[in-house]
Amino acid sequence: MTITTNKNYFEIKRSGINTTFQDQGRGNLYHIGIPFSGAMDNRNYQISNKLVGNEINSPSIEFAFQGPLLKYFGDNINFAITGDVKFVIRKKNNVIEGSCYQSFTLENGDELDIVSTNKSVYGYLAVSGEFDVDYQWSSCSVNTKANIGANNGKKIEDTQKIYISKINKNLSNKKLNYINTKIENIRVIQGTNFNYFSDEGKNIFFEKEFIVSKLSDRMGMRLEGPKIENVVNTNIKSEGLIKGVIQVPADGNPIIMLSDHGTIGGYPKIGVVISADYDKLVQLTPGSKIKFKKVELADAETLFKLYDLETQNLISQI
């Protein structure tokens, strides 16, 4: 059962930083220099809706290191939160640690506190309901370099109100036992400019370290390490990019395209990370250190079918 109303919202008291609403994003736009967008960890952002009771792909609140404060006022509605994020829940006078993979309930009146992420970048809020949103090539998905999705394509802000059009009734508790764990070898396809670059410089790429640099965001992750020669080109004409390239710019320095990245580009590609290992790739922090390991195409499409199904299993036993 459901009910439909707009008395049901939250109250932003604090935004967070970059907090959006996502979904699984929108698709066949890169001709008109639209990505993908979307959810950041696409595994941690389903596992949230299935907690409490949605569709795989209902909209989501994504936040980085620190996320929102939240004081709700309504029905009663179920939570759940995902990624490794410290966050409380205040009551009254009562102050509960949250717990993710796991639902809670919201009365009228309560807070959430979605405190900061512990050692990652996204964590994923959901509720048992359906937040009322506008969509964009049939996609909720906030893009703010573009300004397109929900909320007029901009973050979430301090004082704004979220409205929920509807509230699944079913407030039935789940948990799901998952622990995140931390990806240091990014596998890697080669890449359509390999060969513009030396042997030293391939090389380079695939045994040394990286370290993520600050300088990263929902668009793409610099890389600050040794520097990968380029012996034919630093730039090439602009053409088409996709989620997960890895260009090399005349500094040395690689730059891997993320969720909202431009669509062409004209700096050399040296490599694609694999779709297996995007979700872990996106939850490294500034600082983190990186290696690359080459991997063939046809492995590639075996281990993202491996990860796709073990996402599936861990859904079913929610």
Given for the second form:
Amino acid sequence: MTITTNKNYFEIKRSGINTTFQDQGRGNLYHIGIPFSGAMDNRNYQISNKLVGNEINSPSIEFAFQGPLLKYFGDNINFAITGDVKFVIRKKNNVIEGSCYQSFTLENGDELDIVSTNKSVYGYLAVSGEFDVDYQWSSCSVNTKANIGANNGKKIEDTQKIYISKINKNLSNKKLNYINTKIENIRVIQGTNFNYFSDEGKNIFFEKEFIVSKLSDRMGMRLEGPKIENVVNTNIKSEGLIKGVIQVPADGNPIIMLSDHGTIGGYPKIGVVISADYDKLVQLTPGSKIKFKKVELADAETLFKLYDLETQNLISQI
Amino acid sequence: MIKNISNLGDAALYCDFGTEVNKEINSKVIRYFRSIQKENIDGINNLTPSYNKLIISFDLRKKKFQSIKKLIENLDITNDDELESNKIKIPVCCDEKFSLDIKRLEEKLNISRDKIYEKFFDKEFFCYMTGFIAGMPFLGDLENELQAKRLETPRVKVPKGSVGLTEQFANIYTFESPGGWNIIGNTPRVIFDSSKKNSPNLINPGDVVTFEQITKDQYDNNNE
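I have the form predicted on its own already, so could you send the form predicted in complex with its partner chain?
So here's everything in the complex, that chain up top.
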């Protein structure tokens, strides 16, 4: 249960654009219309927790583009930010330029200003303690569409307070040498309706560049570019979706389903982004170019194994 | 009973039960869904039954497509004659304030609103699936006379509780949401309640639903 009498807390001076509590997400609820949700970039989320000595699946604060400005009150606490993020720490007498993948200590009255992400979308803030959040179906992940998760299922708002309990007294600093790399191609497996599209449409999908549209959020990423022609039917009988599915509606512009996607949909599926490329995909900002590359299932499985090993390896270095 | 199993991406099975939308095929999907749910198979982290497909998502750290496929192919699916189902009555108020598209339907279908409501409230609906947004039930089947297409331009906001028709189906908007269904009324019943951990949905696949007309006063006095 939430402890509201806790003396350690952040006061939110500026909430940012889309700031929410996230963890590993919640499964086994697609059948009632609830998607996984959870941190969009799972690798960066897990690393944020490890840098402050938490379990890797603890709640973190996820922000997009502009992050929050938080004022801290309480006992000394460590925090870490992951992603590609510009932030500063304002202390009584000086300002410290922040750097990602490194823990810092906050003292009573310090301000943490998460100015913005650099050429990426999501960043993560973890603290060496427990955010006092509510869990639903064993996850605190906020799904604003169904108002599920921490903070009454809503974004973090201006002037609210975020309480922290069980601060870890061991404030040794941790650091990881890691630079987020950009991805050249997004690898996909052919979708179940691949043959709904004309030969030219199929070629366009794997040969041409698409641009990430501004109309992208935690639910989906819309793409613009050459139109993909459908020669069978622009609708299918509604059926289940998973994250990474690329649907093409009648207008010929692909939409990629992301972590808060609607659980069923009625547009043909041209492809599915492989699990290994999901963390990188979600970090592509509006205006970024995307090119899809076709891979087979066996390759996708191997690529995921490698990606997962790399993530574990990074975590074990901390 | 599954016609074909293929992969949807690298972490899901796409089980195809056919192309038709009817109770018989959907009941098979629901039987599989319920049986697999009961098995509690390690690594499976989501099941999505729909009209004639079942999608089985799994954790790629624990399982791979081929191993889950084998498991599903070798499952013993209970094939009782009758699918167990709850019977649920949903009150609906058709006051002008709520019946946003009744006039459009009268024109499109070329029948009076009285006739539309008479047929609608007379009908026993079968819940094919729930989803898109949390708890939204897809209920069928409407007779041909009541079948209309979606709005050409979807509404940006359909009010919570709205009851809508499209093609052979009726549904209920469990949240305020964008949408293009033809809205004929509104229910005060809570259809999705996330505080009910074990059964947040009032209506589940396989359930039988009837609608019951209520007055504006009855609607306003409903304190649920």
